[in-house]
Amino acid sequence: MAAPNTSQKMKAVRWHPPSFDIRVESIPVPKIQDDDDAIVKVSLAALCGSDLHIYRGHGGVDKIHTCGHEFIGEIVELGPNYGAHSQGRPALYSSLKLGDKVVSPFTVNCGECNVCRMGYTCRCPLGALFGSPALEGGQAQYVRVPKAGGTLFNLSDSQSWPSGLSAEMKHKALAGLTDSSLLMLADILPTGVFAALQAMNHPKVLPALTGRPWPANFFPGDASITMLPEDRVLTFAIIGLGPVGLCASVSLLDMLAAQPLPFQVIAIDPVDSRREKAMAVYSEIDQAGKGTGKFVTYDIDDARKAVEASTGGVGCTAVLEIVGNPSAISLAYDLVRPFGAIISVGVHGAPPMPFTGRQLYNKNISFDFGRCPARAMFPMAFDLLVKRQDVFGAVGGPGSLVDRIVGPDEAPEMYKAFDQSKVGKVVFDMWK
């Protein structure tokens, strides 16, 4: 695979300052600026409902910028730090070669210091985000990926990541997966994955998972408190039925199915389509991938009243906050029960959080905040990716995750046309 030339032009997707300008530019091919860099032929990148908050102008962004964090795409170039002589680093510095297909978590990690060997990878200390002022994006022909032999998934390499599957199913998944869902593992479907693992790992939701209460659940011996089957019915609520909404709703049945509890996930979104997406999701899943509980989606107001009706007014076990922004915690804040946890993973602007410390102290509650370790969830949402394809495998049908494949130039009518909720996941063909 020869380098690209990087005399040469190509087309990117760009915002520009102060808001809600989106142009596809002519700019110049990327060049290997550390020796730990990779160019990638970006395929196919996507647009993400993180890339709004840029877009409206709520990031505080006033630098020009190529867009996009999820993107998939080839080996084309490397650094000299690639090949036999790096043993001893991440293995992709000494096995990822020309040509091999690559998927990229939306975050640079180095895969060498505590915080990346941890698996708190998208908190790095030499990280940076794709498609800001401190990276370029991946809505574009090429882009360079720094520290790419930490960054980077070898999707050529079926032995390269751990995986629940048999290496001959994990073999045999990667020849049959479509590009459009293999991009997923770039942002939502860890992001949405990451989301359901904490809440259904929550030591609040313990209580009602093992049927001992707290603080007995976390000692052996007898409970001094006996649990009524009631008790231990579990109530999720989910704010915000985007892409990563709809991956986490997934996810959480996926998890939940596995355990014998009764169960209810309640689906919210103030938009129609979007709650009708969800609901033709659900219906795509098979009976073993969504458990015996129920999944019903509801606005705002009705919402309240289900939640409200169902638990005695006791609030939801857990609530999954995809949204980011003030009201959308506000009413996570409002269903969950005294002792309960909100697991926040929208993208949070500068308003303070709607509370006072005097509210939080009234009702025990536990949040979880922040953004998505990315690569280190990628071998779990790929898991779910091969699992789920009734969902992420399709492109445009009523249950499909993916809405629409379209060429560069539709980028300012696609930013647009998502802004206001008018389609869902769009993913770009850079090469059409």
Second form
Number of protein chains: 2
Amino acid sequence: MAAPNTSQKMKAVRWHPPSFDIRVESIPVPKIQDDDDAIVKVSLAALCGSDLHIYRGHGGVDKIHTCGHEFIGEIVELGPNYGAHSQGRPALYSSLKLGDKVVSPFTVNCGECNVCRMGYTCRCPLGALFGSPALEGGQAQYVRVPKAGGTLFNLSDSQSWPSGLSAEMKHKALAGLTDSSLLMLADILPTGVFAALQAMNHPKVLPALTGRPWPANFFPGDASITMLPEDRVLTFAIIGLGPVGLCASVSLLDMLAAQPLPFQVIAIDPVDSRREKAMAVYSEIDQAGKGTGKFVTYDIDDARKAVEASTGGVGCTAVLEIVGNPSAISLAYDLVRPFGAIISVGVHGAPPMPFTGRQLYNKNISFDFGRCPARAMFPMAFDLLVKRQDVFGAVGGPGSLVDRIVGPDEAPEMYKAFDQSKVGKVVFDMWK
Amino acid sequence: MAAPNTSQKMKAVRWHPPSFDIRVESIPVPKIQDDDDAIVKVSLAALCGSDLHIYRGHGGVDKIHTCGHEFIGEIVELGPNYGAHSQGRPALYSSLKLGDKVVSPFTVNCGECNVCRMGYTCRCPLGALFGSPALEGGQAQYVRVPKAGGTLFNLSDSQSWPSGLSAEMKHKALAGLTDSSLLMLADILPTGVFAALQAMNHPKVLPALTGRPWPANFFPGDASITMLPEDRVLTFAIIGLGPVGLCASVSLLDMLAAQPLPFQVIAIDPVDSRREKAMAVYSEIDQAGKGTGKFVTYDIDDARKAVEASTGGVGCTAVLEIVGNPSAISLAYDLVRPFGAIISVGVHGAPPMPFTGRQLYNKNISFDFGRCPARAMFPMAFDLLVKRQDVFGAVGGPGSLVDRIVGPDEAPEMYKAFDQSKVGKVVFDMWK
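Could you please show the structure of the form predicted in complex with another copy of the chain, as a counterpart to the form predicted alone just displayed?
Following is the full complex, with the preceding chain placed first.
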């Protein structure tokens, strides 16, 4: 955990314009630039579906930069603002130490502004996305983390973050979790939990969950209309079964299993291998985690038929859209019921929204768009990670979320294979 | 209350294609067509902003029909399904009597399907909008109400609908409310309440209201980030100060006054007279109804500056969009904060949504679109009507919601003046 010699070079996975050009290069190790910075020695870094936007040249980017926004490692250098003189700042400024194991959310956040304090950490005005032109990424042997005292999760100090679990349980869980499992906390697991949480707590989903018709979940008077047991149909669709879609599936199943109603999760992807992976993940979940529901996978055409048939033509209670393109959000519209909720965590780009105002008005559609505030979602995601070690613990099995761990030299090949849906979640061991 | 002689003729306000052609015609009185029908003798019918969509020829409509979806009157004829043999059906099938005073929501709903039982009454598959090609409207001396036992509110039987008020208070309130006040229950008041209710209960608005940062309103563990008092800024914008916008303003103010935080409601309309009306309505509200907040009006440019200045550039907690066109929903996007909620009850038409996916992702925007389930919102709207008789009780004053009550022969002129924002809410006394 000695500070790196800053004249030293390191391996980094770098993107070159205009597209599909990933190179493994030797570049200088990063230095502390700002007093709030930390330098992290990266043990593992992962490849994420949203890395493909820039990879494919869709990001409007032309700057060569180090890729990657999912990484785990240890603190090897801290700026001068860390230590005892950091009173009144986020706790990590005084508690973070050299050698601490940390995982970073995929964006920087200061933790000290109005946006961060409201929990909307991914939209911190001082924030930046790792692995973008604004900030060098984590697919490197070292990475500079700005505002590290607001950004990082300190896995060496389980007292520093709240959770539904006791400190003892957290400590025990941390001892049993591999780095490749903990790395899921950087993005895909909190993003999946964020999607499921928004679906389960949407005001228009509450009537089915609570049995109180609109607006009785908010208005103290009685409802003038009474729901029947058969009205409480819980049909959720998940569009996109890449790694985030799998995390969303596991999280949604976990939440649904905690309530007594029967439910159905219709998981949709056109790629056969992704549907097979989703079913294998489902098979890893124990019966308690499956609740009184069922989880089924379909390609797009069959999903349309299944929703039509199983809901009597009404549509899904909510749809989780985890792809980020016009055809996925259009499918979500088609599948959701009137007064249904569409939760979109897919990274959408330049195309316009494919809806007229009349379509949205006529179906009373609700949308929640956008990026997961991963820093704020960390405690929930961590608890799920511990609870579902059956799913998040293994590497390379049919039901494991991490497909393979490879050295950085394989990055160009892995980007290509991931872009073509030929591999699942890939993790780089930066020192292999 | 004798049943009308069905060979008799009646006055009706009729729309003729292609646009801007309103005629007052003598047509046959409607007959019972279905066993669930009722015939209502209309005392008052109102002109609504959404009537202008068809008036202007924007509805894609070419069928001559009777206009209007806001009406109040009395039952003069009931189909054979009413009376003692209606057990198991909505209560009104057995309790509704000739002579009962009723107000109708602007759409028919059966009250017996899954959609109705969930409270999403405006999307009943058997429903139809009054004053559309699908169903003759209420700007006539008589109107046929399909599925009247599921649709109507029986104002003569205050036991038949729940409320936060006692039966005695409801009875007393009904005695004191004029028909022109009660007519607000047909559409504009429940629609305004629906907009305000969705804004105040949106999951992304809760952190400011409760002081618990995202996701602590849903996750039982502690929050890792603590909000400061100054983070709980409640800035709401309302775009569109027509009659529905005024109802939304009164409803939102009522809800905000019930909580302790200071707040700001920025009410926006380009038309000077509408802003003046909004301020006059605000001046009618007593101090208890104003809470610890302020209500200000601006035109569009000044509203942009006011939101920028008063929120330090962050934007509004939520925006209520009550216009229904691309420029209004674009303004809502510009004014709302990241992780803000846009509640749109404006009747949107054929234009596409003016957003790219990236814009929505990058600002973590939430939308709730669509029509008010007026039947389900009736109890809340009724309670507000009673509570705010200072605003809803008068006709023709500077702070009254109803601008004037005129005979049906003035309909062509009033449609024209309303289309040009030269009059406020117009009510037709169909027998004047």
